[in-house]
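Encoded as structure tokens, the following chain is the form predicted alone, with no partner shown.
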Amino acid sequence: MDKFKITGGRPLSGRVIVSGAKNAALPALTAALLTQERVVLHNVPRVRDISTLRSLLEDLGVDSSVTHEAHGNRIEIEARQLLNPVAPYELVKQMRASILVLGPLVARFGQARVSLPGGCAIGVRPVNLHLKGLEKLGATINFDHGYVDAKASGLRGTEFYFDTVSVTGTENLMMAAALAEGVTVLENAAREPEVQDLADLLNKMGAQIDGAGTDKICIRGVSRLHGAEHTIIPDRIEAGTFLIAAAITGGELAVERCNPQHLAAVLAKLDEVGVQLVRKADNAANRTATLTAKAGNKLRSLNLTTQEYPGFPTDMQAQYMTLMTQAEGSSVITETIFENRFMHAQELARMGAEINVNGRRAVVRGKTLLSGAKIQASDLRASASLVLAGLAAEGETIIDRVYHIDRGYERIEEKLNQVGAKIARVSE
């Protein structure tokens, strides 16, 4: 099992390039199930979750190939036929986003048998909204020994209101509705950039989707979809992580190929706490830019509440908490999305942080001296926060279970080492 050995106290300096967004690439891959023609995706990150989903798609009978490009991978997918409508527990348990095959399989092939993903380290994350929405579209849902069996002789447009905002739920129903007869309206839909990116791909494939990026999405079903070529958006969470890395080490990083519009809430908060930010446009057509970040003379402690997009993302909460350990004063961090997303706090405490957790609220008292220690990652974003802590700490930090970070960050240790970090990946 791989570990990171980090020698801290080294200011970062230089340029780092943001990879494609894992959370946009995953639904894009499953969207290829909706057509028998070839779908070509560019800027796909080289991360573990993508490999896991490709394995699942190939298990279903999908052909895929990968080509390395200057930025990320090019993946070609052809779902000419369905050999096996089953998404087994062995694959689904590795990545909850596997549930995204459910909508496309039912819409195009009329059947799917998908393992229930169960709970995860950061919370329960139920899939009941996915299933209720598919039932409204006309699917029959049954449960059998931990699996969802879904069947439909043909889906029909409907109106569906999400009781709570669900990103993967919105994506699943949007894909299913693309091949349904009639019009589907999704209310209280997720507004995340990743949802918008999926809608862009589906429209290139011949779908008729309006309103993606708002809380009301209208899908006019079509009889078939065709192949398309699409470039995945930049990963806003990776970009935010690198911006905090610059600030917490007292360095200066130019974070290239990111979309500042997707980072509005994060940039606003970093500006408030005293991180200096400069924006320079890269590509107007792709809306990418270079954001340069460096710490000011003093970081200020400020409260934070996570929210659905366009609010401050829960996926940046752990990294922000690490930053607050180096800010002057106390801050209260409130987590509203997941009920168990403070597990990194106890690991930060092992490094000297003063954090008091009470339910969904955590009080961070700064500024504290962090010192290297042996710590353990519990989930993807927690692992990123521990890497940041290791960069800021005195001495050597050893992070165990870094397979979590490999799920969503492409070669993070290599990228950081190129800008002055000292991180060694070791296998034991």
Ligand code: UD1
Given for the second form:
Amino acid sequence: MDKFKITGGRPLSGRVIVSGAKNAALPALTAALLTQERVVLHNVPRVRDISTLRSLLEDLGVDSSVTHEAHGNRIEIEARQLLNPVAPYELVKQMRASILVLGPLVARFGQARVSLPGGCAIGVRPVNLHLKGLEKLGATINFDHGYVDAKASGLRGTEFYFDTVSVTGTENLMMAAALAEGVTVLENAAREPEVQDLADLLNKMGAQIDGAGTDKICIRGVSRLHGAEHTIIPDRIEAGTFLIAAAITGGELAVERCNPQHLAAVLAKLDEVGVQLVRKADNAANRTATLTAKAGNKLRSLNLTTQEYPGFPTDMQAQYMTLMTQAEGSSVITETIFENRFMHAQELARMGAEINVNGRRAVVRGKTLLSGAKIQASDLRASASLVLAGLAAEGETIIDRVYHIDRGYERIEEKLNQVGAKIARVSE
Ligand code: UD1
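Following the display of the form predicted alone, present the structure of the form predicted together with the named molecule.
Now the complete complex, all chains and molecules, led by this one.
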């Protein structure tokens, strides 16, 4: 298992390029199941979750090929036929987003057998809404030995209200409804940019989807979808992580190829905290920009509550907590999306942070000197917060289980080393 050995206390400076969004690329890959024609995706990040999903698609009988491009990978997928409609436990347990094959498989092939994801480190994370929505669209759902068996002979448009906002739930139902007969209206839908990016791809494939990006999405079903070519949006979480890396090391980073609109809540918070931010448009056509972040004189402590988009993302909560250990005063961080997403707090405490966790609230008292220690990553975003802590700490930090970070950050140690960090990947 790989470890990171980080020598801290080095201000970062230079340019770093943001990769494509993992959470947009995953549903885009599964959307290719909805057509027998070729779907071509650009700017796909080179991260492990994408390889895991490609293995799953291969198991299903789908052909895909990868080529390196200047920015990310180009992936070509052609789902001419289905050999085997099963998403096995071994893959689903590695990556919950495997559930995204469910909607497309049922809609196009009338059958799917997908392992239930079960618990994961950051909480229970049920898929009841995905299943309820598919039932409303006319699928029959049965449970069998830890698997969901879904069958349908043609889905029919419906109205579905999400009683909890779910990102992949919205994506699954949007994909299924794209091939249903008649109109589907999804209410209290997720408004995340990744949902909108998927709708853009589906519309290029011939779907008729309106309202993605709002909480009411209207899908007029069509009888078939065709191939399309699409560029994945930039990863807003990776971009936000780099902005905090600049601030926490007292450095200055130009974070290139990000979409500031998708980062509004994060930028507002960092600005209030005292991070100096400058925005410069770099490509009007694909709406990307360069954001330069520089540490101000002093960081202020500010409370934070995670929310669904357009609120502050739960996927940036851990990184923000690390930043707050370096701010003057106390901050209360409230996690509203997942029930157990403070596992990084105890590792940060091992480095000298003062954090009290009580249920969904954590109180961080700053500023504390962080000192290098042996710590352990527990999940994807928690591991990013530990890397940030290692960069800010005095001395050497060793992070175990960095496979978590490889799931969603493309070569993070290489990108950070190019701007002055000292991170060695040690394989054992
Ligand atoms: C997606 C993101 C993940 C992010 C999360 C919240 C992907 C691949 N992953 O995860 O990075 O942290 O959104 O922004 O895009 N829930 C139910 N029933 C359901 C589905 C969800 O109760 O059927 C609950 C969950 O337990 C959680 C909340 O809804 O408390 C939000 O989860 P959801 O938006 O579904 O997260 P994911 O789509 O899995």
